[in-house]
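The form predicted alone is given below as one chain in structure tokens.
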Amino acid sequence: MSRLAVPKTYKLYVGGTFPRSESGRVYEVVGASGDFLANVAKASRKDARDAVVAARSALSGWSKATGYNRGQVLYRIAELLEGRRAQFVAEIVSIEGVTVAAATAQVDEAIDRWIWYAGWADKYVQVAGNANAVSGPFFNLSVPEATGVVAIIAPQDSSLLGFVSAVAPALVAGNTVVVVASERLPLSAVSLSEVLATSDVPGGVVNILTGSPAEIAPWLASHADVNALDLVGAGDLDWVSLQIAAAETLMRVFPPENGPDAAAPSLERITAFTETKTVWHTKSLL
């Protein structure tokens, strides 16, 4: 006797949960092919603000966590997603009509980009800060740390190799995230949000939204809570006023990116999220 297939509805993920959007809405994701594939959580302005929430929530226990131990937690990541390997491959085939080889390929180099960012978790700060010489008997060092909460429009193009590339570094210093995944290639995105709800992340850390980047970006671009904006996938919006929002809260900006090396792997991106704090303190004279 056939059965009739249980369409899914994929939720948001926000603080941890999977909650519905307040608003009630959902969109239809459709196959490279035309097939319905599921049912997604059309975000909402509120949905938004309730996601910077979250993520300022978490900021503190994140942030003060040791770069060995976040290390740690993105390592799981990659460990979990490398035992789901096979439902990420069928549904990039799905959705993005490539073939398995390909598909294979990107979820090989997402679960590697993981690994190594979580390398440079315990690294980057004696990279990226330094002692400087001043004159005077003080011992003078800058140290990076966490900016805060990071607002991410994923790229658009990419089912989880770009989602993964512009999450990713941001963890490492110690921010928190909001993203926007692809619109039109959500599914990488929200079937990850059930690898993180599964590993070390803390609740908050990483919150997914799904809709209209158009819709959430300027809400979250104009949010007096959120303190650097990555626009790496905002390529096809009107970015230019995302920017000129950001900036009546002194929000740090990081421009969009195109083309198939978008948000590609580097110290650079690690960093741009990052404040430097100095610190003086005299040299005993004994």
Partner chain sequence: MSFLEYAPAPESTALLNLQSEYGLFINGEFTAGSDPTFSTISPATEKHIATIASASTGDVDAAVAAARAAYDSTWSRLSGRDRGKYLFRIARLVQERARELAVAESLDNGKPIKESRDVDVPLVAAWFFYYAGWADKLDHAGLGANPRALGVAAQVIPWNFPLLMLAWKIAPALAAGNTVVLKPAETTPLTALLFAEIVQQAGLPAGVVNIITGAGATGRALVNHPDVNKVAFTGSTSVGREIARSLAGTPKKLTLELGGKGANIVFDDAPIDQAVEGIVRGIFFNQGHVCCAGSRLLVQENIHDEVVERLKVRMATLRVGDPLDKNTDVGAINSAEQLQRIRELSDIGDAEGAERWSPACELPSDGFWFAPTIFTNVATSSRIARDEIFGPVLSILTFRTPAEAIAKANNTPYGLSAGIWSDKGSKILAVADKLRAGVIWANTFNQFDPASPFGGYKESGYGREGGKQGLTAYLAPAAKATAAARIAPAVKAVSAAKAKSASAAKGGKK
Contents of the next structure:
Amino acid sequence: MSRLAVPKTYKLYVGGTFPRSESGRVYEVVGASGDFLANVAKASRKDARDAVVAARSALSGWSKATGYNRGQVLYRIAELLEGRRAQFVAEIVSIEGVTVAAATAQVDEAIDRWIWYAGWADKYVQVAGNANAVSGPFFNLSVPEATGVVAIIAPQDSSLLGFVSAVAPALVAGNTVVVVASERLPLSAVSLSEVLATSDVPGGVVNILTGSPAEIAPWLASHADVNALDLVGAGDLDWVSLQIAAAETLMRVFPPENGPDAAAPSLERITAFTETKTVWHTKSLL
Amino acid sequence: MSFLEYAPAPESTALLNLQSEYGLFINGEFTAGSDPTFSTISPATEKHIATIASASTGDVDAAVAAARAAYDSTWSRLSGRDRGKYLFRIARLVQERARELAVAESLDNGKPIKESRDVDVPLVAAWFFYYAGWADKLDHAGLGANPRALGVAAQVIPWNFPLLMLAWKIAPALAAGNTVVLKPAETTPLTALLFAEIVQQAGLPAGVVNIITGAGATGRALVNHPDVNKVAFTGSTSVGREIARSLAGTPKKLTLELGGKGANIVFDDAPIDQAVEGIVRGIFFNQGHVCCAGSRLLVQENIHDEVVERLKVRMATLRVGDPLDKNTDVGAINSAEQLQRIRELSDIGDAEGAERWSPACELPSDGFWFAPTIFTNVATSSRIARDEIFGPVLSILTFRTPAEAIAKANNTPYGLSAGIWSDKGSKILAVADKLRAGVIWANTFNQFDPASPFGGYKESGYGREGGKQGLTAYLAPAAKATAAARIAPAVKAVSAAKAKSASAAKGGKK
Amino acid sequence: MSIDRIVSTASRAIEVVGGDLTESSLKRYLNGIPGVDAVGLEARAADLGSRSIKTTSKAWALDTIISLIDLTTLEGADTPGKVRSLVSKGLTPDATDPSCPRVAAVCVYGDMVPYAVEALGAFHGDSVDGGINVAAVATAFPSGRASLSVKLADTADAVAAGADEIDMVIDRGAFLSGRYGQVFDEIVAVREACRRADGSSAHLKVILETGELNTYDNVRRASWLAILAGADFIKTSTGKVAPAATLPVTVLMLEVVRDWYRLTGEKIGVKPAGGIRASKDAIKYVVAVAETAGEEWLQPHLFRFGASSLLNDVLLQRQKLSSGHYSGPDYVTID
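Output the form predicted in complex with its partner chain next; the form predicted alone has already been displayed.
In what comes next, the whole complex appears, and the chain from above leads the way.
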């Protein structure tokens, strides 16, 4: 007789802890064939608020860590993902209804992409920054640095790869994120939060909300303490209204992307969440 | 008579050869505007300078159409090398006509001739020289091989550095291969129109540069024009916000240079005399009409009294008056409206219990004037410590430790500029690291250079002008053609959302 | 010499630095003075230099410059005849214009003092009395490389011969090697040597030789050191080392005397010397004085130009202003 399985409770991930939604709400997530998979926490506006607070308080430590350090921490996540490949593959198969081979390909690409981004942490400044030859006795240097708290609507058609593709680049420069997972395919995101919790990423650097992007996104878009809004997975929402709301505080907004190439790996995705700071200093022998 | 009451040293206006009336510069020619004309005046005397055309929605259409046609038929087909040569020509023409441009700028804007002559106009030429050289080197801009221009750029600029802001906008746009429609501020259109003459002298293909004058409605029509690919705006945060809203859901690329409330941090180990000079340059340069002005002085508590005393002595030597006098340090406030705002905010400072001080100085009876002013005993919660005054008014606050200085400096929705004064290099670099501002001046202030990126964090806007970053603001990677196709269509309620955002803010000031 | 020996008592220094005046307390005090940012200082000087001085202001400035000149000859080839000629030029700079002011002083080597005094005759005296002073360089000028006793004898000699002002040099070697106490003591000793039998004293100008001090921080420290030790004037240069006087250095020294005045209520003079040849440049210094220390510094007791060829250029400009057309070098006399 087969062993009776122990199902997992899928919770939010905020400030390094796993709360249920303060609203007490859950929603039913079903597999590709319509079978019940889990009751996933349905985040409320207050959960979003708490997540922004957690992200803000983690920002100074994460953004001021050395690039080398951030790179190692991010690489460590890939190591832990590698150890849990089977779990992610099984979840993707059950929820997306794809073959094991396809699910494995997705997980492998997600891990490899994470490593690709991890390697940028101590290099993007060199590539995107510059020394400026000004016509005067000044030392002048431009460097990109983290924009701050980034709210992300993760791609909705991908369990793990889309999520990783949206979150990893924002972390490279030292931003902290509040990410709304795919509403239909949230299991990998929650499992990833368990990886994050056991990795070296400080609590609050990544905060993961599950639930309805349509419900949560407006609160994030209008939140004055959010610095940037990545609408990469918001194509099916009224994202123009979100962009309009974000304009109130001149939030940096990046538009939705559709298709299999959404959030393709690029340096541009890293620098999109940076601000160029230019420092002048007088320079003289006397 | 005191020697310090220097005898008048007026710059001659003889080399100005102004028209009595200026039309819109569209497709290489001056044409009459369809809306009623307006007068541009000298803020120092309130005297009429010239009659200026006002562009209607139809005129905006015509200007954008000219820019589009020029983009399609000539400019986008021209080699980078030839685009560069045109820009070099413009740079030289600006140098040749430098004095004339400086006089016109001071006349129309009210800024001291020594600033328009020694800062604004030389920087204008430098900006064109710098970007001219980029035009045939776009492969090295950091976007990969064969980056492409965006198309037609709509550019709206403020009244505080009229010609310099024009250069910041037009030089990189043309170098990258875009064509432009630019609207100067309503109160300072003159040098943009003289620049149109320079464009003609340079033989630039018709329609590559179009200059349309008018008020906020003209600017609004321009940035919202459906055939525009790029919008660049420098001005107030409220107008910037309105533009960001109205561009939501469109594929237009947007750069915003908005307001600021820059902290100028003076530590007790600062080179004190240079710090005092830097405070003066930070807030009284250009009458404080500077988005990156050091309008909040954060001085370490143990040297507060000494710094204030030295600052007062120094301020007593500032000469306020005729912008065209070569010895004037502080000129006229640009408009009656701006003067009103400065007065209102200063009165609020009084009401909130701050102590106001200005040196004894006689202000002319005609024109718009405000004496250089400092407020001590300013609370961080005070309006004059938080709102951008955009005038020669300094709010002085204190701090005790570097950590407190950083916290107070960052405690603002703005994030454009900051200054740090200390003889200790390590401290300067650490503080610079923690300040949330796009431009940080250590032991100097208000320095500008075409090679140096400029722009803000947070509500000071986004995007950078100057340097390589300023160039890429007008470019897209070759591969971006597919990325652009990837961008999802705005599926819902675009027009409804637009209607919601149509609340009109007043235009034109930075 | 022990590092912490007591340096000579000088009332100014005791008052400002504190009673326990030692090499180390002096060093602590001087090192505690705020630093100078060279770029900012030079920008400020350039800004002052861009003032446009026209018409009546220019006329006043030109006359003021003449009245502030230490008309100088410091050549190995100096002779009594050359000094007499210098004196006569100083008394009557423009033979065609009796309204032209006299210079403040003539400045010569110590052995030339008797000839200068003799040539001046009744005109030997302070500018407030319509006279011209005699200034002598001393203390093994320009290098200062001699024993203290030689420097003191050099000084006493010149004073005894009738010098009203002594332009001494500091020991730059001692300063640069950090022996501030030694520099201080020498200045105090030279000041003593300036004393005349009747108890009065020749005025002491202390030459820092800023071109050898190299940094603005050093210039500022040396300025304070000289004033603490009793200088009546601080002077930039001997004129034998390049760079000699520059506008930024002079602005910096003016800031020091302004700060000293603020601290003590006492006014110290400043003398840029060497390299100022054109009226246009001299006017920049006049502006710098007025806007930095204040207009009250524009008098011979508080500001001097150490110069020789400057005078004729000022005269040419002066003639242009009064006649309305440009003059030429044949219309001013070569002294």
